[in-house]
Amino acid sequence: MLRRQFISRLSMAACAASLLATPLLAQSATTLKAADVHPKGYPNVVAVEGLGKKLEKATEGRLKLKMFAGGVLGDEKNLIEQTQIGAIQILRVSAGPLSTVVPDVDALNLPYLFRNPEHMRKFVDGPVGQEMLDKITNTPNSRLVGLAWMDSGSRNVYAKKAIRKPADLQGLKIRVQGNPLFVDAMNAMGGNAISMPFGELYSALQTGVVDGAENNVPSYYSQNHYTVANVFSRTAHTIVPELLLFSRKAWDKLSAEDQALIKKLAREAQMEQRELWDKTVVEDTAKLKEKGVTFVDDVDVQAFIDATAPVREKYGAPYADMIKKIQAIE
C-alpha cells in the first residue's frame, strides 16, 4: 500500500514538473482577439484575419485569432485602453487618436506633410518607419508594441457642396478625430470643426448636426456616408498610415520565437493590406459614381498648404528631427 502512494505521488510530482517546464502558451490553444472600428470586409480586417490564418498554420492549431470588427468592442480611443490592459491583443488603430498615448505618432497627422500616398508608404516600408514603430514600443507607459503599418489613403472633405478652396468651407460644420491637431487643421481649412466618435458620424450627418466630414474613399462607402453628404472633394489633406499594433501584456507571455513570428506576418499583413487597398479604393469609387456622388477635382491644393502652415508650424516643433526625416526621404 505505501509503495503504490509513493509511487502515485512519484507520477504526480514529475506531470508537475514536466507542466511548469512547459511555456504556458504552448500548453494549449490560446485565442488573440483582435479588433477593428471597420467592419467585415474592409481591406485592414481582412489583412488582419489572413495573418490570424497563417498564425494558426504556422503553430498548428496552437495560437488563433478572433477578429471583431465593426467597432464592436468600442471606438479606437476605448479600443487602445483595452489593448493596453491585454483585454484585445492585436489592434488595427488610426494614428490619430494612438498620439495621446505616443505623442510622437502627432507628427503623422500634420498636415500636407507627405507629399502624395507614395511618399508616406516609402516612409512606411523603410528605417524611418521602423523607428517610429520603436518609439511606440518603447515609449514609457505605452504598454503597446508597434507591429506594422497600414494603408489609409488620403483623407478628403465630403458635404453637399463642392470644396475648392479655403472659402468654400466657411460656416460648415465638419467632423474631425479627436485629436486637437486635427482640430486645429480643419479651422484653419477655413472650417468648424467638431470632434466625434466615428460611429455617431452618420445620424450626425442625417440630422444636420455637421455639416460634412473628412475621410478616405473606402471609409465614405463602407459606413454610407454618400447618402447624406454626396460631394467628394479631393482635399487630400492628410495621408496618415495606420498602425497594427500588440498588447504589450499579452506580448511578453508570448516565447521569443511566437514573437519573431507574428512581427513576420505583421509585415506580410502590411503588404498584402496595400494591394487589397489599393483594389478597394478604384472599385468604391466606380460604385460611388455609379450611386451620384459627385468627385471635384479641381481643388486649389496649394490653397489649403498655406493655409495649414500656422498648423504645422505649431504642432510640428517638438517632431523637427523626425518631419526632416520624413521629407529627406525620395
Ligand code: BDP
The other form holds:
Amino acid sequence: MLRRQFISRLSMAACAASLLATPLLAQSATTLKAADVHPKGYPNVVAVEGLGKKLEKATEGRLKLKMFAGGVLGDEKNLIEQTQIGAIQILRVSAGPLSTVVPDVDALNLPYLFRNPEHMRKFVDGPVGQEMLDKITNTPNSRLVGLAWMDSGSRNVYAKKAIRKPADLQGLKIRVQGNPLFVDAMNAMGGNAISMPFGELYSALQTGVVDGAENNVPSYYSQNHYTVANVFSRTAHTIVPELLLFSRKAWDKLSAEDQALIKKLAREAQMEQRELWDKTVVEDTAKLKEKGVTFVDDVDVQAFIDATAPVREKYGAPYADMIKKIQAIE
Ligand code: BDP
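Now show me the form predicted in complex with the named molecule; what you just gave was the form predicted alone.
Let's see the whole complex now, leading with the same chain.
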C-alpha cells in the first residue's frame, strides 16, 4: 500500500473512531444525587427537581439530577455526612442541624432573631446571606459548598392543647431538631425538649413518646402530624432558613462553567421554591382548617421572647457581628 493511501485510511479510521466516541461520551453523563427529608411534591423537592431539569437541558444531558426524597437516604445529620464524603452531591437541608459542621450557622437558629419571614428573605437574598453561604464554603473541613437558600417560614408549637404562654408548655415533651441550641430554647420556653430525627416524629407523637413538636405549616401537614396533635399555636419562635448545598468533593471535579451554571440555577431554585412555598402555606392552612385543626393566634409572643433572652445571649455571643448585620437589615 502506498504511504499516502495508508495515511488517508488511517485518518478515515480516526475520523470514524471519533464519530463513534460521541455517543460514548453522551453515555458517560454524570447523574448528581440529590436528597431531602421531605416527600415528593413538597416545595423544596419540586424546586430542586426543577433545577435538575434545567441542568440536564443546558448541558444536553451531560449532567442530570436524581432526587432521593422522603428521607430515604437518612435523617438530616446523616445526609450532611453523606454529602461531605461525596455520596450525595446536592443536599437541601435545614440550617438547624448544619451548625454541627459550620458553627456560625447557629446565628440563624436563635429564637426570635428574624423579625418575620420577610426579614429572613431579605437576609438570604442580600449580601449578608451571601456572606453566610461563603462561610459555609470556606469553613475549614466543612467539605460543603453553600449554593443557595430556601424558605421554611416560621416554626410554631403544636400539641393536643393550646400554647399561649410559657406556663402552657409546662410538663410537655416537645420534639425539637437535633441541636443543643433548640433544646435550650424549648426548655426556656417552658417545655421539656426532646430531640429526635424528623422521620421518627409521627410515631413518637402517636405513641406519646412526645406530646408535641414545632414546625411550619407545610411540614405539619405533609407529615400528618396534625392527626395526632391538632392544635397549632403561632409562637413563631424561630425562622430557620434552609440551604441548598453541594458536596465539595464533587464540586471540585466540575468545570468552572458547570459550577457557574449550577450556582445560577440554584439561585433560580431559591426564587421558585419561595413562590411554591407561599402557595403551599395558603393551601395547607385551608386543608388543615377543613380537617378540624385549631390555629391559636392570640399567643403571648412577648412572654416567649423574654423567656428565650438567655438563649440568645448564650448562643449568640460568638456571632455578635453577624447578628448585628442581620438585625440591621431593614
Ligand atoms: C422542616 C425542615 C426540615 C427539617 C424538619 C425538622 O424543612 O429540613 O428536617 O423541619 O424539624 O421544617 O427536622
